[in-house]
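This document starts with one chain, in the form predicted alone, laid out as structure tokens.
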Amino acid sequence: MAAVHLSEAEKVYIIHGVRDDLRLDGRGCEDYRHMEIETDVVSNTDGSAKISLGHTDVLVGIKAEIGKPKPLVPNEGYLEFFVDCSANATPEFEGRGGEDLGVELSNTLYKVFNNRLSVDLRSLCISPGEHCWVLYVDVLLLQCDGNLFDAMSIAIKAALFNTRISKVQLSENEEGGKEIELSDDPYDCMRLDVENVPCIVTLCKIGHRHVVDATLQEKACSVASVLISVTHRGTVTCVRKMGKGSLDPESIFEMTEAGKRVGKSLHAPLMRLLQEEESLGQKRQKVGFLG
């Protein structure tokens, strides 16, 4: 993952600031940077969204295709994730570095989102054991300035909210087999219930305190971090420890409670923003992912 190199004096300055709840950009320990979200930015997808979190830019596109359900869950659809780390974001993403990071990010997103607690996978089933909707979620990292997981999760939730899936009618042919007919009406579509889709909160341990939405400079001062996915009710669906350092049980408990508190507070403003943007219809001003 992208990193910066700091002198010992710079690290001490950042650590002392975090201790006093005053970070380099003036934020408190549990404050996010300025965030901008736009949906429906890619025309050839079924749903898309772009987020700018500080100087971290993430673009998400979702395509719905008909596939075959997995044998263990014949009455559910599923999601597939692919993360592309643009070499323009940082030179470290060139070659194998970007590929390995993309696989790591994809695996984590799969654990967080591809379960019935996050998305109503049964609503993606067309014919049990035969046909289902498969949502291919493509994530492109355009610019990296720390806190990739949080930015990706918010962009994915926004893109799922924006996703429209054509309604399907099943009919039998002359041989007794099933035929699938897709509606041609763009307004005759199915929307996903994204209320339970979690947001990821990454907390970095710096000194004796922890911060959310760490920049690359703050990340360089952190020995370890905890990734927590939280629903709108404050339910934790996934926890993952990252980094080479160790964390004592008291720190893990404090970071988990802070993650639940911060994550729960993210959902209501995000959903209100998405609904307000959608209510504008054709009147809203589009910026696009090149803006």
The other form holds:
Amino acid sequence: MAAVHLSEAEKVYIIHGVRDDLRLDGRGCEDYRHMEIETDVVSNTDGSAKISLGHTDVLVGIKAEIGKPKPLVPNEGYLEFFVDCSANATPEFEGRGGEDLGVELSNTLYKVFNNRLSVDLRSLCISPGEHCWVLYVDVLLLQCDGNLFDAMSIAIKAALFNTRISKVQLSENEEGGKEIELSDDPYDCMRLDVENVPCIVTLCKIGHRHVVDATLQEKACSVASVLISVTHRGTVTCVRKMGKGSLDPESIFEMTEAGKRVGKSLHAPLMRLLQEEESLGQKRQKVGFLG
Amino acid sequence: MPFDTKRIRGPEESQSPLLFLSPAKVPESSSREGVRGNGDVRPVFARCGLISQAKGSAYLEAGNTKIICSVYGPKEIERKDETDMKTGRLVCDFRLAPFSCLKRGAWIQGSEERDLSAALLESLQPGVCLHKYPRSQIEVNVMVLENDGSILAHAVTCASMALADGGIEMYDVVLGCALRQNGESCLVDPSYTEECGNWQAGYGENQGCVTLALLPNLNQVSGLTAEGDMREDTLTDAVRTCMDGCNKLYPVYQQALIRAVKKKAPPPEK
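Having seen the form predicted alone, the form predicted together with the partner chain:
Then the entire complex follows, led off by the chain already shown.
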């Protein structure tokens, strides 16, 4: 993963700053960097979103395809995640360099969404046991400046909000076989309920405190971090300790509590923003990638 | 290849017939088959030093979960490009035998196994004194022979015993414990049916699985993974319960390690 090298003196400077609740860019310990979100940025997708969080840029595209439901859950569709670490972000990702990070990120996403409440998978079913919608969620990292997990999850929530799946109808032909009919009206589509989609909050332990939304420099000072994905109701769908250090049980409790608080407060403004953006409709000025 | 078009061909992908069992057959998770209480761990059997070629090895059984682990190294680092040479490197390889699960797996390492390898590495790393092994790597290979739930937790314990058996310097042994939260009740050290049980069918609240790795003497948590949908207070309780579970099993593993040491270097007879 893209990493920066810091001298001991620089590390001490950051750690002491965090101790006094003051970070390099003037933020407090539980503040996010400036965040910009734009949805509907790629026309060939069914839903897309781009987020820039500080200098971290993530683009998410969602494509819906018709597939076969899994035999264990015949009346549900499913989501597939793929994270691509583009060589644009850092030269280390060239070739297969970003593969390990990509697999780690996508596995985490599977875990975050591995529950029945995040996305209503039953609404993705077309005919039980035969056809369902498969949502391919493709994440592209364009620029890495720390906190990939949080940026990625927010972008996915925005992209799922933006997703429009065409309505299909099942009809039987003369021979008794089933046929799928696509609606003629391109605006006749189904929306997903994204209310329960969780957002990931990563807390990095620095010294005796923890910070939210760590930059690469701050990450270099921390030996262990905790990733928590929180829904708008404050329930936790995934927790993972990351990094090569260990943590005191008490600090884990503190961090989960802080993660819940921060994560919960993330959802309402995000949803408001997404609805506001959508209400602008066609009048909205597109910013795109140079914004 | 020519084939008989008159013959009805089977589906391209084969499925286990067990997948089509009626959901009513899944056992109630609260009963625990009347054998143990919800907070009880399964009895474990642990032995060290069964693979003679390896530097250290361990075998662990908990109920029907059977795990074997071997440790090789420290040896010279293979890829010298990335990591700094002041500390050693721990390499973990987690594999599920193809016949270990209900559904047959592939021999090639899948994404689930890669994920488990990463989780295992993160849990073990804080316990090993890697700075004592500059320019070298230590390989940990874990093979699950039979999967009856809580594999990651037991793999962590098994791997740390193998490391200890191999004489790798460690701060502390790393013990794992898993938990399955089902509404208000929680099941410690779940079996495979309890692990996925009615979660597959249920939309209930407070469902989830937690796996914790603990350094018992230092009282530090070296690994934590949780998934599902749980309230935060449930999660903290689950973490505490898992820590209790680790401490319960600690004497068993201590005995196994002492036994292994005595076998390797028998005390002088007087």
